[in-house]
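Shown next as structure tokens: one chain only, the form predicted alone.
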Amino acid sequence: MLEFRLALRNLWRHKRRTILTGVVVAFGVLLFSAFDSLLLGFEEDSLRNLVQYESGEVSVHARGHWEKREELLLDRTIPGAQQLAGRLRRLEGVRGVTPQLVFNAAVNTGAEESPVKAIGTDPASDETVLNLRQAVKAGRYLRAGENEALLGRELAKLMDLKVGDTFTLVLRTQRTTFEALDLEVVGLLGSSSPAVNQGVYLPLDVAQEATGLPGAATQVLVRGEHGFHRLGGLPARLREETQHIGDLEVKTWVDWSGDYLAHAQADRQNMKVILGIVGVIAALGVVNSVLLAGMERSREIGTLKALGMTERQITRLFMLEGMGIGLFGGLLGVILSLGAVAYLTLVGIDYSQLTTEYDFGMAVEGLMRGVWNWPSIFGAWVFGAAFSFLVSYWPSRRSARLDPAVVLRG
């Protein structure tokens, strides 16, 4: 094709204007590919996170409980938790099952005082479900039937707590009297999830003791043999077998993961307009080197039209040349995103220092790593190359426009 050979050629003889127009190109690839693999690594982490250690991949709830879960009340509780747990554990693709008991509660140190969401958890099965045992970063996990408990490390921090100090978790029980347990702290708790670090655990038979609701739960955890992303008709099995058991409802970890989600989509939304500034940018470079390439080569295109060749094809010569702007750029913002992707993953960004003054909106912390997105790296690519080649029509038509008997006269 004879303006495919030409457009070759005359990249080729303008090698400084090529390069320096696919370099805007490729600064546009590559922030592309470096925001969209952090916003990928930082929605995936912040999922991973709300499951392992909040919400389970599926929970069991007594109905009318879900709609009211923020205000940690104790008036819809499911009575007989162990027993439902252990039916659901025997039921196909499950991995693990247990109870919690979610409740208001203060830790009182007799100097000062801090509300706090409570969790009464399960030390013999939580760890089938959750990773809190593999949070602890001092002392130790808790036993069952001791009053003591696990602090998060922020709590801990506020409260000046330690391994071996003693608390006052002041709490309202069922009946909305008020209640007064001393626990010991046998442990503190730090990981990615700001829940956890803000939260205080203690054994579920003390909690329930202590709220007046023996045996009950407010919530059963259940996790599945295939990840959170897998769950199948796991849900749809733990439908069926509750409906027999008592008013209850099932939820998925994506039914909790709803404000998670929403904060994601607004950074989506956010790099769009960051990326469309970006895109901007790029096309004015690609325009200008078009349109510089027209002017400077009047004459040529006067003798091309001299000797035949249309405005059609002229024009494709034009946008070939953008293109090949917009291949070459793209090709070397892939090379540059390789790089920075596989530095995202490997190494990440450390904003621990962050964390006590922004709210991400998100169950992350600490450290925010990137994730392969090949489909997204190299469709920036054929984005690039195929947007250069649009934005070039409107020079590269001015361009075959020109009258040859005035450009070869003058």
Second form
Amino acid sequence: MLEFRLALRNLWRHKRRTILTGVVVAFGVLLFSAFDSLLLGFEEDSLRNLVQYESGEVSVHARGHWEKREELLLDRTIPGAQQLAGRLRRLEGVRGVTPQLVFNAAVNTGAEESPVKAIGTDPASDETVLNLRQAVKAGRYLRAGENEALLGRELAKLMDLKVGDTFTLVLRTQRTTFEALDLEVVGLLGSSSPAVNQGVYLPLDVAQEATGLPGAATQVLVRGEHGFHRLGGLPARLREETQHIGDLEVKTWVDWSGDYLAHAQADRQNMKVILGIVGVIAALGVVNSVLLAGMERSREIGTLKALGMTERQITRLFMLEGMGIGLFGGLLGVILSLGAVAYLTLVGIDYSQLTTEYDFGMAVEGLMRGVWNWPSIFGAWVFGAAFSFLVSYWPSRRSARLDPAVVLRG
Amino acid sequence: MPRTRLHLIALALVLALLSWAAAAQALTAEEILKKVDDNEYLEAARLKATLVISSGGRDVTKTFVALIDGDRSFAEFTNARDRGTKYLKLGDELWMFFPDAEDVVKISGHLLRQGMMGSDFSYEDALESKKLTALYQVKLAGEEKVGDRECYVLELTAKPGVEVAYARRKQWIAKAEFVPVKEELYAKSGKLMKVATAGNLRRVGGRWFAMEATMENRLKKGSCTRMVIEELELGVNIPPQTFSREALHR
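Switch over from the form predicted alone to the form predicted in complex with its partner chain, please.
Everything in the complex follows now, all chains and molecules, and the chain you saw is the first one.
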């Protein structure tokens, strides 16, 4: 208890040093919490966008299509996709089902041509799984059977197209024959998903007719009732149902998110490196502070030892001072982090100017928002205090070993 | 000379002309297309050509040398900017060698639709080496003049179940040389995509060839490519290893 009281008093006596060193620790905690909040928010946004705009929660594919889905080929499709969708809709725990036909195409305006990912989507059912309707920023949504399209806003900007304009969608049928389809732009899509902002959406039946695949789809997307983090037995039920229908395979959003999760893992590694650098800076601050305190207070140490305090007690006293700095700095860091994370979650960081040029390989665009991660914020505080306590050992031990006769003689 | 005899000679002449015309007419659409195929199908040929690519009011000129043997071909670009860029076509597959990266890339999927070296000839067009008689049903739609040449007009429709780039083609075949002097290429929907015209017909090794061809992309305003064959040799000796991926690195 004596060491505690003395440590507290010493911290109070040397306010400026305590505050300055505490600020270094606080900065470390703030940096860690803010980065952690942003990375988690980025990851969550990325996955939500993937599920709401591309993959659904679970998807069904013709066997062999999944591995080559990035090539957007039409050689492996699901025939009778609407019938399959109808059957899956009746399963327990299924909230919505929609078939899609995704293929390579080029948008041709007569002056420019650009390769694109074209998506045939079913206007009657896609809103039960995807959020495309909410992404319409100008014009209206698609109507089945009409030669019309929705363009992602980035693509529309690139090709200088607006609502009411007509363009030619050049594609190849399943038999590799060229097809050129005149489509009217009926709406522009804008979302936080780059895939949506750069894509072309047309009615599924028009896409099927153009590609020579009536009734077919490259994927049937499914949404469960409990959100994408709680799929439960839904994938298993879908596998059981589809195994009797044809040569199909079932994938979940986790399979789709392989790349995103790899990115997230890499980001977490980077985070550890940042934390390491910040930790070293904070540790140097604490070590320096305790070392200086020992040197400045050598006469005081001599007196304490002459009065009977052991080296162990003096070491503990200085280590407690180090921990005190860590606790104070950590608390300051937590207070600052609360403000920073609140800003990141409520306002976010707008980087839309950047994303017109780079998409970071992630499915988020425009606004980066943080999320609250309480264990991480308070964990940083506890870690800061414990770390300060431990790194104070060496300078504390050095001070405790001073000879009282020597230091008191001056 | 008695008038009657004169009439008889005139009548005989007319009949002879008519029978010759009838004989010519008697050629079916398939026979015409087969003659075109036979004429165009190259075995052991070497050609040197220039491409003039016009787009957006600018002309870019490229030169290349190609070796062709049936459905195999090897082309190397020789103009300063693209020197060393090579293409290898083996059947339905196409590879490209980039000299700067010293890398070989297989051209497949949506890349096949792109213009070859920025031209209006797509890789798909370049890959098409099968005889048209194997791919299309053909109908004789009439006869027309293209410039000062009398031509057969053929309408080609893809055979069911056959993989072709263009669902329908319309060809104007020069009657005397059995060389297409004009061709329209249509998408499945019937939209006109490209128009090719050919000129400067020359006889090489007993066969007729168009030494100039122009491909106009009807989907892209002001975009066309003119190819001029400067040298064409038939029956050349091509080492078999020419048509290999190793040859791309040499």
